[in-house]
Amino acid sequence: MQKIAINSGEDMKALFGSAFVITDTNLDRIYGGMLPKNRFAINAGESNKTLYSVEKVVNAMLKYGVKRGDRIAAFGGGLVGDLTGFVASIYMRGIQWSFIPTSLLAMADSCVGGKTAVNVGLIKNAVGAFNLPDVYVETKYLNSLPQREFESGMGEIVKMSLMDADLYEFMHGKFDAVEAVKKCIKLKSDIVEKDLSDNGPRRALNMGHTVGHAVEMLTGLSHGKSVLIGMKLETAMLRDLLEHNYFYEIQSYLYKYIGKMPLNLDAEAITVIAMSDKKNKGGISIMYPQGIGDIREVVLSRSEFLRLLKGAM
């Protein structure tokens, strides 16, 4: 079971009991007065989650002499968390890593699992490992979180509320960042526990992926914003499978939280990537809400997959 601490006041410990630390430059501008000085801070942004940066990494950890027993810790968000666990992985095959997350997002989604990767090209998280690391959740610092990426966090969190009825319920409700990280962090531990690898109850959480890793990879949208896009259009795409008034309630949640949807989609493009997506198995694979916590998967051909989306742009 995974070791992860909500508000414990243990984060110091873990960061300045690490060997290195990683964190981005963002951050650094922010925190760097209180970060431990064996720290690398990674160009923050979404295209910079290549393998070029982890070895990047790996050289600093190299020259800063980091062995194998000892143990790295990540502080930031998804883009931070996602790059140092996949190098604590392959770093002298495999060392321990702690996780301090700072975003929305990495705080109620991702930082949970130990999903670990890079992209490569416009391909998201081409290449990976399950990889578990302590985590160490303070939610104060959502008080430095520009809106752009507490947006992008609630993209997960509403995304994880069609999976149970009562994280849907309180988010119809006065919202509560700190009661939504507890509720999402227990949701997504107790499917975790029953599926690490990704082959069963999990694939749920990939809700709005499909589409959603294509819009983001090609416009530059946030990941929680994209994950929203994508559950809309894909919800769109499949409302023939969807009992008429719960698909016209899921719409309209949805879009309270998008907002204006983007108008230069291509839906030729987002097809080739989705193409390409780790998750397919025999074709393009779709995870949707046929009811809340009742998530099913539909299989399509590329041909079925671009007339719908069209049909649903």
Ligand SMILES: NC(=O)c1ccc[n+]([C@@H]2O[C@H](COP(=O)([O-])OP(=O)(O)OC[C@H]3O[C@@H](n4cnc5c(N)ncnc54)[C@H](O)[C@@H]3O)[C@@H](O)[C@H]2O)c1
Second form
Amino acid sequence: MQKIAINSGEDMKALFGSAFVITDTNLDRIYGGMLPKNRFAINAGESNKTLYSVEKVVNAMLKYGVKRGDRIAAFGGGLVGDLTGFVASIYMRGIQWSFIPTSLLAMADSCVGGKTAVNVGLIKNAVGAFNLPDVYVETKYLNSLPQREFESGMGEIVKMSLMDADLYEFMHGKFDAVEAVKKCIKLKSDIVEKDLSDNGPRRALNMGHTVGHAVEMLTGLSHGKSVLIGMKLETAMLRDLLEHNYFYEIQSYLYKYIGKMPLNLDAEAITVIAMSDKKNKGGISIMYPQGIGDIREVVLSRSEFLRLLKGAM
Ligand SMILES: NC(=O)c1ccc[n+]([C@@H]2O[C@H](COP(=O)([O-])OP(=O)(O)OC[C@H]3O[C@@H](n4cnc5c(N)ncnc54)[C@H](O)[C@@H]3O)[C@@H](O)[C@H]2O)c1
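Moving from the form predicted alone, what structure would you give for the form predicted in complex with the ligand?
Okay, now the whole complex, with that chain kicking things off.
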């Protein structure tokens, strides 16, 4: 079972107890003064979630003398977490890592379940590994999070709320970020515990990601916003499978968090990227909410996917 401490005040102990810390340049600017000196800051931004950044981090670790028995730590959002976890998986054939998530998305979602990866070209998370970190969530870091990134985190929280009636109801009341983080960690941990390797119930968490990953890579919109747009388009593509009133309920719920849809989305380009999605088995896989808490899969041929996507746009 993954160790996840929430607001335990152990973040500094975890950081200073690690042999090396990886963060990004934005966080380094804000929090560098309180972080250990043995650290490396990758350039912030999804375009830096690359093998090139992996090489830079590995070089810094080698220079610093990080050894096989050592533990490293990630201090940052989902990008820093995904990249550090991947480095931890391959550095000297694998070392341990801790994660102090600083964004809403990383606290509520990406710190749970040990998926680590970097992008290759336009393919999101094309190379990666499963590697569970010890996690120290401190929600005080949300105080410095820019609004755009807060909204991105809301994207994954809204997605998870379609998987659980209790969370869905919670999202229709007064929003409390700390409570939302706790609920999402519990929900995702329960799912991952049953299916670490993403072959069963965990696949439900990929909802919105088939179209969403393509939108993210093509537009540069935030991850969470892209997932919401992905969910809106995917449910519209599959509207014939959904009960009429429920379809409109979901569409307006998603719209509330997306706001204006981007106008320049290219269905052909999304389809090309979706074809390379690693979830695919014999066609393009879409996870969709048949009802709240009832997530199902459809597999579409390239031509069906493109036709339905064009119809949904
Ligand atoms: N491993 C998983 O299970 C999983 C799940 C969902 C998403 N992801 C990945 O996570 C990434 C998105 O994560 P993200 O939204 O955290 O993006 P991110 O890590 O790029 O962070 C977004 C921005 O917010 C800044 N930031 C983060 N915390 C801050 C803070 N406390 N104060 C001020 N600025 C702060 C960062 O510097 C960055 O500029 C994507 O690469 C996505 O693929 C992984």
